[in-house]
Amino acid sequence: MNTKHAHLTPTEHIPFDTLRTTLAHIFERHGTSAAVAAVLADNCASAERDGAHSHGVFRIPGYLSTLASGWVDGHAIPRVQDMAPGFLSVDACNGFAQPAYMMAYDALVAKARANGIALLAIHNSHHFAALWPDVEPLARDGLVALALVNSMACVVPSGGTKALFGTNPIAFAAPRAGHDPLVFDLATSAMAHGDVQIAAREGRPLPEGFGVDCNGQPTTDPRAVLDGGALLPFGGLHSSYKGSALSMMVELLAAALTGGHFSFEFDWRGHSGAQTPHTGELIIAIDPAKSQGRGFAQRCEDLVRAMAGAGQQRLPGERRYRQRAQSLREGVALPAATWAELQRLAQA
C-alpha cells in the first residue's frame, strides 16, 4: 500500500472516526475479532492522525499478512494476574499488545494511585505500532509514564557484526499545566524500521552511519538494510555504545523481565508473512502527588518554560500535536489511490 504523499498525488481528506471504522472493519474482516479489531484501528488511525506515517496506515498490509499466516492470534483474550501490590503482569495469548494492555489499563492507575507507582508487564504478545499511544493516556490521567518494547533482531549491538537487537523504542509522558501531557517516542536504533521501509519504497537513501548490509558494510541503501543488513544503534560512529546500551536496557526490561522473548529468540520463519514481533512490554506509572510533587504538572510547564528560554524551538511531540488538531480539523489526509484501497479490504 503506497502512502508516500507526494505533492501531486490526489489526496482525500477523511474524518477520523470514518477512519477507525474503515480501519476496525478491515482487522475483522481479516482476522481478528471486534473488540481487538476497535483498539488496532485506533491505534493506528491514531498513528496516521498525528502524522506518525510509519505507524499508520502504511502497517495494514503487514498487519494482514501476519494474520494470514497464522503467527498472532487475532481472537486471544489476555489474562491479567495480579501479582502484588505494585505488579500486574498480563499474557496477551500470542495475540496483540495494546489489547492487553487495555484489558489492565484501569487497574495498573488504580494501583499507581493506591501504591505511588505501578508495573505493568506484558508477554507472549506482539507489538507493532507506535509506542506513544500507550503512555499519553496515562498523562492524560495525572500520571508520569515510561514505557519500553523490544522488537525482532535488527539492530547491531556497538562492536557487533551482526543484528542482535530491535530498534527497542521507549516512550515517556508526563502531565503539563495547561498543556497536551509532554511525551517523546524514540527508537533506540537510528532510525525507526518502519522509516527504514518508507524508505526503500520510495527510492531515499538513509543517512549515512545509520546501517550496515549483510556483510556488515556501511550502506545508505535502505534495501541493503532490510535485506540481511541491520540498523546502527544510535549515537553516531563514535557514540553507538550509548543508543546500544539503552537498547540493552529494553531487552532485559521488556524481555527478561516480563517473561516475553529477547528479540533474537522468536522464530518465525514457518509462518510465511509473519511480520510483528512476538516480544514484550514494561509500562511502568507514576503518582507524583505520592511525593513533593504535587505541582508536577506545573513544575514540568516550569522546565519546559526554561527549555524555551534556552533556545530550543520545538518539544518533542509538539509537531505530533499539531498535526492532530490539522487532521482533526480537516481530516486526516491520504493519497486517494490509499483510501480506495482500505475501503476495498473492509468490504472484502
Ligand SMILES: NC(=O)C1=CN([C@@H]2O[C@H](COP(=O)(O)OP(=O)(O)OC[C@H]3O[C@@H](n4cnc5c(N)ncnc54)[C@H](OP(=O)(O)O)[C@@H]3O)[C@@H](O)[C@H]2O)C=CC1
Given for the second form:
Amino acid sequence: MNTKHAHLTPTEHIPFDTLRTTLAHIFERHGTSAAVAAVLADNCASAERDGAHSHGVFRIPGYLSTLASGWVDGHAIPRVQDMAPGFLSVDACNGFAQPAYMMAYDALVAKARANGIALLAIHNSHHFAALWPDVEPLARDGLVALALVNSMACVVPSGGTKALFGTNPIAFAAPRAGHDPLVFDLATSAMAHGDVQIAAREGRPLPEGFGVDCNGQPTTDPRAVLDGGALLPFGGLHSSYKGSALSMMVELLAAALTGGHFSFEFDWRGHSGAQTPHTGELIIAIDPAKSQGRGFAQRCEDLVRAMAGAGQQRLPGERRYRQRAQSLREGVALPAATWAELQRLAQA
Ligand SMILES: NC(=O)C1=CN([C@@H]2O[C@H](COP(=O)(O)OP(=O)(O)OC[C@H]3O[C@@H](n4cnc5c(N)ncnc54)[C@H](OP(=O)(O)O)[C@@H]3O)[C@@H](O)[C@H]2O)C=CC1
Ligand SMILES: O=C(O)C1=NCCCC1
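Having looked at the form predicted on its own, could you now put up the form predicted in complex with the named molecule?
The complete assembly is shown below, putting the previous chain first.
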C-alpha cells in the first residue's frame, strides 16, 4: 500500500476474516474471478497476519496495477496434466500461480502418498507472494515439502556485473509431532526486492554489501538499487557464490523444468504498471512415512532438541507463528490509513 504517512496514523486491529473478505472484494472488483480473488486474498491476508509485511497488503497496489495493465489474466482457468506417476504439470494460462496450485493440490498429495514423492511443475504463471503458504499446508498434511519460484532479473550472479537472476526464494516445510510444522522461506538474494522497496519508501539505507547501483558500484541507497541497480546474492561479499548457486538452481527447477520463463526472459515493457514476474514454480512433496529408520517425526524432534542444545535461539518460522497467534487473538494490526484505503478499494 502507499502508506508513506501511515506511521503517523493510529493502528487498527482488523479481524483476520474481515481483512480476507475485504481483500477478496478488492481483487474481484479489479479484474479477477471470484475463485482467483478468494485464493489471492487468503494468501495476502495470511502474509499480513503473520507479519510477512513485504508480501502482505503492501502488494495490493502492485496486484491492481498489474491487473489493469493486462499483463496477467485474473480469470485464467489453469490446465492440469498428469505427466508420470510422480509428475504433475499445470499450465496457469497466464494467471496467478496459487490458483493453479490449488487446482492440483489434492492430486499432488495423492501422488506423493502413492509414490513416496511427487512434483508439481507450474508454468505460464505469476507469483507475487510469500512462498511459505505453498509448503506449510503440505506439512500439515504430513508431507515434507519444498517449493521454488523464480522472479525477475534484479540480482547479479556472483562475480558478475549485470542483473540476471530473480530474488528466487526457496521454502521448506516438515511435519512435527504435536507442533506446528518446521518451515523456512528465504530469498536467495541478500534481501527480498519487496524489502528494498519498503526501505526506499521509509528512507532507510540498506546494509553494506547488499546492492549495487546502475554502474555496478556498491551502494546502500535502496533507490539506486531499484533504479537500474541490482541486489547481490545472499552470502555476503565473500560467499555470494553460495547464494548465486542456489539462485541458479531455482532458475533451473522453477523455470527450465516446468516450462516457465527464466527471470531474464520475459519482457513486460508495453504493459505499463506490470509488476508480477511471468515465470514458473516447482513444488516437491515427499511422504516421510515411506522412509527408513526411527521415523521422520522423531528424528525431527532429535534435531530440534540438538539445535536448542547448541544454542540456537529460535527456529525459522517461530517468529511467524508467534505473530500469527497474536494477530488471531487481537486482530491484524494495520495503520488506520492503510485500512481506510483498503476499504475504499473494496468499494471502488
Ligand atoms: N514470490 C517471489 O518471487 C518472491 C518472494 N519472496 C518472499 O519474501 C519473503 C521474505 O524473504 P526473506 O527476506 O529472504 O526472508 P527473511 O530473511 O526475513 O527470513 C528467512 C527465513 O529465515 C528465518 N529467520 C529469520 N531470522 C531468523 C533467526 N534469527 N533465527 C532463525 N530463523 C530466522 C525466517 O523465519 P521467520 O519467518 O519466523 O522470521 C524465515 O523462514 C519470503 O516469504 C519469500 O518467499 C522473496 C523473493 C521473491
Ligand atoms: O520481494 C521480492 O523479491 C519479490 N516478490 C514478489 C515477486 C517479485 C519479487
